[in-house]
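Below you'll find only one chain, the form predicted alone, shown as structure tokens.
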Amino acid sequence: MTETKPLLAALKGTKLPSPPIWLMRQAGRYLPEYREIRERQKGFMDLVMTPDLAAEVTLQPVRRFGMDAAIVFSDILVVPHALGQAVNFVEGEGPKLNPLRSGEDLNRLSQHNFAALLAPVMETLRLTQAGLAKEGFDKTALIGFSGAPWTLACYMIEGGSSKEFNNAKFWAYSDPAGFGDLIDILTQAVTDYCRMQIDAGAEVIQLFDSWAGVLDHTLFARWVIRPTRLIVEALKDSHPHIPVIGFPRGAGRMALDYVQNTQIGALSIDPQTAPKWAATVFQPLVPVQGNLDPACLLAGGLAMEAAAEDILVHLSKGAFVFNLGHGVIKETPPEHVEELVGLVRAWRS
């Protein structure tokens, strides 16, 4: 193994005796030390845009659990924010945006202040890298991330979260040219944002396409695969040494097309993907990350042990990163996370 950081080694195709582990949303509301900081901030975005506090939050799960990665504490909706779309987080309701519904609404978007508005996230990355070095976490990798264009478009068009994102799908079906203009804007913005994060210290990029699973195969190819491929190609051109993890949540069997046609460096899989099938279908092509059900982590105990062992049995035979199939649920006891990390650390394939 030439890489000293286990996560980077695994993402470059090395099979390790004990897989590296980090968890999506590992920094956040389930940790009492996070809640203590959050209570002093007016709003969620205030915390995201306060670099010294965001860096501290990023480091908290690394200190507590010894994770193999720190993922910068931020949110995918900083990209619409930086493009000039108003974004607010309402307690108990989630994100609220001033929705886009037609090509004319794209005139409200601009990259004029894009870099300046995202500068706090870059400072968070720099402070986190410095903190990892200062505290002796020399084998912990730093992950930057972005929402993928389709998922960002979903929130920007819907004005918040949804189960089906019918407004976004309606626009994609009824006005593909106008919708394509939005996707083009987002593809360039995500590329720029990822490059900025890498220049600020990110060693890995993860692209979250959280709502990829609401699309049929035709729209999936056009609005998930194509823009992702353009982003990955651009990042390989400018930063060829940086691995890119793709997470097309809910894609099911379409995830194979995603792997084969986007050039991503690793695939993050959701809980609905059987580990045995993933090991057979995906792992010969790319390293795999995943995929414990967050609700199973919430439950803990024998159910969690059995599910984690099933994942480890099948996926530890190849290049693999242990993770959840989505983010940590806020009610999760930290003791369950500690138990899971211990279980993975003790595993030997």
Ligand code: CP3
The other form holds:
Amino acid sequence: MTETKPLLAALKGTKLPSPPIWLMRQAGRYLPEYREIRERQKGFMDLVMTPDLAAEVTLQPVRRFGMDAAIVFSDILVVPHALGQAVNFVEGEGPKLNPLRSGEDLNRLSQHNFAALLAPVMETLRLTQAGLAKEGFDKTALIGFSGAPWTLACYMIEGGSSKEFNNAKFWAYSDPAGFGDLIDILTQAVTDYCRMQIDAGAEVIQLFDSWAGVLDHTLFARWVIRPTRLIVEALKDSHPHIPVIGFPRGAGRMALDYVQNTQIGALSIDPQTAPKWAATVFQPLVPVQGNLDPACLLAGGLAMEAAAEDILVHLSKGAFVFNLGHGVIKETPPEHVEELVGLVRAWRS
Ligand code: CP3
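Mind pulling up the form predicted in complex with the ligand next to the form predicted alone we just looked at?
Time for the whole complex; same chain goes first.
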């Protein structure tokens, strides 16, 4: 094994006796030390754009649980923000954006300040790498991330969260050319953003396509697979050694088309994907990451132990990264996370 960091080894296809573990949204409101820092900021975006505090928050779950990865504390919506679309996080209501609904609205976007507006995230990455080194976490890998174009388009068109993103789907069906212009802008922006993060110290990239599952198979190929492939290919050209994890949440069986046609380096699976099926269908092709239900982590106890074991039994026979199937729920007791990490660390296969 040439990789000394377990996460990087697993993502390069090495099967480890005890798999690496990190959790999506491992930094956040379920941690008292996060709430303490968050309370001192006016808004969530202020925290994201204050590098020393964002780096501190990134390190918190690594210190507390000894995770195999730190994921830079930021949000997928920094990309629309950097393209000039106002993004606000309203307490208790989630994100609010001034929605884009037509080709004409695309004129409101601009690449002009893109790098400058994202500079604080790069500083967070550099400070986090320095913090990991200083605190002796030499086996912890640093993950950078981006929303994938389709999921970013969902929020930019809808203007916030939604169950179905019907406005985004409406535009995609009724005006594929205009919608394609938005996806092209985002494909370039995401590529640039990922490259900047790698240059600032990210050792892995994860692409969150949280709303991949709302599309039919034709639109999935066009607006999820194609842009993801373009991003992955561009990153392979510029940074061939950086693994890219794809998370096409809710894709079900379309996730196989995704793996076969995007060249993605690893697949993050949601809780609806049976570990045994994933081991048979995906693991011969790529390392798999996942997929404990965040609600099961919230519940803890025997239910959590049984579900974690089911995942470990089936997936730890191949290249595997233990994770949740979606982000940590804010009511989760930190003790449950501690127990889960202990259980995965004790596993041998
Ligand atoms: O620890 C980590 O995983 C890194 C930080 C991270 C955040 N958001 C911080 C955050 C990551 C990787 C994300 C990704 C993200 N953001 C996604 C993709 C993953 C997913 O959940 O499907 C999406 C869709 C978003 C957009 C977003 N950000 C929404 C819809 C919300 C509001 C809902 C909520 O949970 O509050 C956010 C806010 C947000 N992003 C918070 C955090 C810690 C909570 C805000 C706060 O602490 O005040």
